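The form predicted on its own is given below as one chain in structure tokens.
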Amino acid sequence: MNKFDRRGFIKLAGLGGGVVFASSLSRGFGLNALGSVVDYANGKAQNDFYFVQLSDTHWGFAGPKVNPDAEGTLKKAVQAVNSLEVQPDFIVFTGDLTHTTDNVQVRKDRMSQFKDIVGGLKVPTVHFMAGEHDASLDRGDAYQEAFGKLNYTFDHKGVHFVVVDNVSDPGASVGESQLNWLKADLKQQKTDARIVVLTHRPLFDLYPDWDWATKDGTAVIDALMPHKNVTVFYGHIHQENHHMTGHIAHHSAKSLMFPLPAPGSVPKKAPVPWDASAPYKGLGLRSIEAGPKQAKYEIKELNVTGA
């Protein structure tokens, strides 16, 4: 991507205002005004890239007091991404693609419907991962049939991406087998490798009483700690949250179906009711611009409709 000034980047985003958060683990580099990563020593933009994160689409949810446009929000998000003047390198969906159901056939139908809708995305490369709504009732059987593996890795322009499954176990554990798989993968990476972890639940104890934690998340973080340049993107909590565990930054994404209250802010966790005076408030997606050589990630929060 080329350098963008503030106006140019907003034009690129094409989705209105938002919040920018820069996660940086290096020195001597910085971000221009909502643009590319710049090497200040040489005055040149590096070979960066950007991707889009969508999360918690909950296809199949019904509740007019929470989202009267439940059947339209995901479609609007697809249109919004397709409207970007410059298309992202790839897209990630960080879990809860569908809304939970005890009916196995309905679960499979929802996954098929979800795939049909997101099949309309222009970007050819889309990475999926499960949420507990997709996978906890059958340990991911239907999800794997529709989307493939629950945990896997991929590489893109100098960044190593690791998808961690912390949802198929009903007890919200990653499990010993997957921990061993993760450790074996990390052994293949240098300690200064650029690593991005994609998962659904937070790996740290954000608010365990609301299931906003991973039972053995500390073991995952411990495995990651020897690596200097690790960033985690996740979903599940239906809102922005930025947290550090040592040098590791964790960034949660908004939902595309309904927002949830801030951790512990109310006695009982429940979707925030729809505000007719501010439609789609609290919903959104994000673009993430990566500077691989500097381990920087600039996050741009975008709204659902482009309004």
The other form holds:
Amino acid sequence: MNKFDRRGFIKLAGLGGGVVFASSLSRGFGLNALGSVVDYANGKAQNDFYFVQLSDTHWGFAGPKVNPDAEGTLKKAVQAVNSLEVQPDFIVFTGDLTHTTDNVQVRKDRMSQFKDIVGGLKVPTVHFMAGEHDASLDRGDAYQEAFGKLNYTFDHKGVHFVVVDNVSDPGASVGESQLNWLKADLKQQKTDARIVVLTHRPLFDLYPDWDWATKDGTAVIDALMPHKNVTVFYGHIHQENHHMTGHIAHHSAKSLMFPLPAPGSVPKKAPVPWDASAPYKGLGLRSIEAGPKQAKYEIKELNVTGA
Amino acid sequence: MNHKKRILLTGVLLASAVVSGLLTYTRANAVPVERVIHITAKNFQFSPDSITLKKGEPVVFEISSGDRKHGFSLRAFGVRTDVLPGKVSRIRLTPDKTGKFTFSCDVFCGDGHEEMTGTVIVTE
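Having seen the form predicted on its own, I'd like the form predicted together with the partner chain now, please.
What follows is the whole complex; the chain from before opens it.
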């Protein structure tokens, strides 16, 4: 078996003491308690872990033909995460936490309401990032007041996470200043470091006519390119998409408010209408099993009801 | 033909050659007349949102905003501009290919930005 088996993990973890993570382990690795992997060759323990990605919750959106449960979907997602037998190490929200509004007070209210709802998550560590709906109309002022920095890094069990802001500029650029910050940060990382980039818009030109691109995304990718183990998780396009730029994998997540059509598949981009015969179709969240030693990420899509 | 008449004829021929040459030069170097197309960006819509051009026909888009900052991007021809209230932004273009091409607002402007697109149709 060469893949992390989430179901197996959950089942085994539920057995109590002496639990092991019966994931795929290549030669030279053995099992330790609670998911640790021991590299016998180096004598070092390297923990595998998993985190959950939620995206494009668009709190405040109203459109019964698109999502008649606009006020309930995020709450269901919180319940779905809380019902996971083994809780993730942390949760990331990859932008568009709230739906845009011109009214500054309403924007702040939506952010406050969003925080109240996701405050119900059992997992204590949650990393937020902004989408253009949160941050483009005021260059991130309200967002920073509510959630903190627009771009930052954190480290977890051997993986370096970099949050890149490609939304507070309404023109969808990362900007020179942030690029310099990114380059300085990457300089501190070895070329074989495990790096995960979290961002909102795609960094590559997925479909620029629909704003599915970052104007200076190529410069970001160029900065990442010397690093051998880089994976990007993003949101914005309200559907799964998997793309490679050289050795760098880019994975987009589903929305928790409404799906969007496949890139360029219709003349005008517009939310996919609600399907009463299949409620919540096209919406979802995902778990990501991280195996830092192998620099591999196993994605499992979960639906809103957690089934 | 006497000497005076010969000089006169030569002068007339030279003058007509100069005039003819000047006319040819002027025609060859004349600045083609650009068709001006006015576009307004307002309420998350471009008006008009469908524009028909002829291949090789020089045009200038004069784009203005009726409310807030927008962008105008016609990626197929590598042109874009910011569109600011109270100003007219100009884009000069001579289409060199036929087809249907999308233009869009590339500056996030609010709820409705995502659907702020239009089409340029270039015919032979």
